[in-house]
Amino acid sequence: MRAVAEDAGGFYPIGEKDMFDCEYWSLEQAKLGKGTPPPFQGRVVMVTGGAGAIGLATAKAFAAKGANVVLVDRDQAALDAALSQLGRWHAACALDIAQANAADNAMTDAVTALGGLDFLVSNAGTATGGALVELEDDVFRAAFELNFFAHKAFATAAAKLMQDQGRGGQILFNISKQAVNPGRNLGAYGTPKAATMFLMRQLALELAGAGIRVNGVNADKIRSGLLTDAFIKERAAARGVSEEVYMGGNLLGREVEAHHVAEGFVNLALMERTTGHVITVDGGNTEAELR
């Protein structure tokens, strides 16, 4: 039996085009109409240290789920290169986050370029080495400026913007396992990171009423500007192991990469009933467990 259709002149055989119209295209339209948009479509995410390994991986992870991203970093050339990897509908802000008014300027740029802010990933930081009893005060204070006070400045500026917007939001901190499990000669890094973890918990308490969630990620041994190939080689040699063994020195025995940290941030952003929480992304480190 041949399939037929009816028009004003009677019945006629259905051809290939007709079959497409009545069987395929209507189904496609139904699927398009019922499709689920990306979870962060229409949301704006700011990532400090956005041109670095973890920052760019995080920006890509949010962009892949529909977000528009504002990258914040000091190096304009690095920002341009990072933006070229993200594609259209993203923005960049070149500034030193430790400088006065940097946070307010970044918020203004986010509003101007993309219309507001929904998520802040306060990621930028640097590791300062040396025994505390030998470290000069100005070096220690500089480490605190970047690894704590810059986080505080951006978090509070973002919180004020989110409160003004009246639609909630989330602040995410890159904290580090050093906040829980200190490393030898890394006190100038771990101390401000421990303070940042307390900052996260304090802000979670204070901002919950405005629908602003505050969470963090504790990561360890991520190849980045903090943990360079040269440093990895040096530390592995000092311990008498291969670089692979050194980087995989965790319960899982596998290296943790920047995209794994990015996944931690994205997952926290999706956890709509979670605040004041830290996700550990370190392959398993019993000494750094929070509970």
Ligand SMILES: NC(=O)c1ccc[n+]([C@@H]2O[C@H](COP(=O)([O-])OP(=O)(O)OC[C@H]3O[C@@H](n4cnc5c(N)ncnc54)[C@H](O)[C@@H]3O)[C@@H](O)[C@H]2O)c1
Contents of the next structure:
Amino acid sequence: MRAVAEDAGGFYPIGEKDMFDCEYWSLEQAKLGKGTPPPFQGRVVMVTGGAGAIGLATAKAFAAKGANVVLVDRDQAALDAALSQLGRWHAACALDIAQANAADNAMTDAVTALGGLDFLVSNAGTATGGALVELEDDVFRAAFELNFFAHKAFATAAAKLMQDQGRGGQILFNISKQAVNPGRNLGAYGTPKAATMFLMRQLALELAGAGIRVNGVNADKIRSGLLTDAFIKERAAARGVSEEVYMGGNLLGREVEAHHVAEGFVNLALMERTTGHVITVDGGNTEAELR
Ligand SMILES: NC(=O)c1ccc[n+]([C@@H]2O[C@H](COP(=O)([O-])OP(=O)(O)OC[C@H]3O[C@@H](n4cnc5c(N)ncnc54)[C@H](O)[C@@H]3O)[C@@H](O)[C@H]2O)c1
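Form predicted alone done, so how does the form predicted in complex with the named molecule look?
Up next: the whole complex, starting with the chain shown before.
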């Protein structure tokens, strides 16, 4: 390869060993290397339950691909700690997502702090235990408020904002294997999760025309605020197995961690022709397979 340099008298050819020649090409290559922006650069993602195990792992995974994150959680101290792990150019919004107007307030915060919203990861939830025939009605309804109605409120508020913005978007739900594979004493958890899975499909149908994709993740047995170390220890001991064997109770025989679930969300976000879909992140469970 040859280059041409200019002096006062016009153009003259220079050889490959000329310093100008070397400098020119190394600078060009450096420029090319820097030319590929991360896939989510300039995109804003809201993660509910963002101070929890799966929520924070998901926020970090999106931030690593260039997104700016709005963490939503009810626990201010945990939110502050989570935000400090994400670094600059991210935001946090402390509220109870099951309260009236919580979704609208969170959308306003996203617009004010970061200029809009491109992805919602509707993640916050909690597992209410107990046999359905014995469970008090108000306990069952409270489980629905968080594990279904809050998802519905955030998803519809996000969809309206995305429609107004006119640049498409994505809604991702953290569902659960409970939506398809009931667990003993987990009816008040699985029933709203199953409704949330249907919500995902319905919104995928209704929002596709606006370029808004809607997908979900069904995970199982992730070490977190729901499945605590103390609970894992107790369950493993009750079954007479090690914690490792208990947590690896799936087809692959390996523990599934929060960052694996986060990768599921990121991969769905990157799959530009996929909507109305649930992926499993559970190490393999024949009873929880969708197809
Ligand atoms: N851990 C698992 O094995 C597992 C499996 C499948 C699905 N999930 C789902 O993953 C999601 C995240 O749970 P996790 O396992 O990371 O648990 P986690 O307890 O670590 O995180 C949940 C977060 O949600 C927040 N939260 C709960 N209620 C809230 C409310 N009313 N308003 C605002 N924030 C609220 C909590 O403060 C917490 O930070 C849940 O929807 C859960 O159902 C978990």
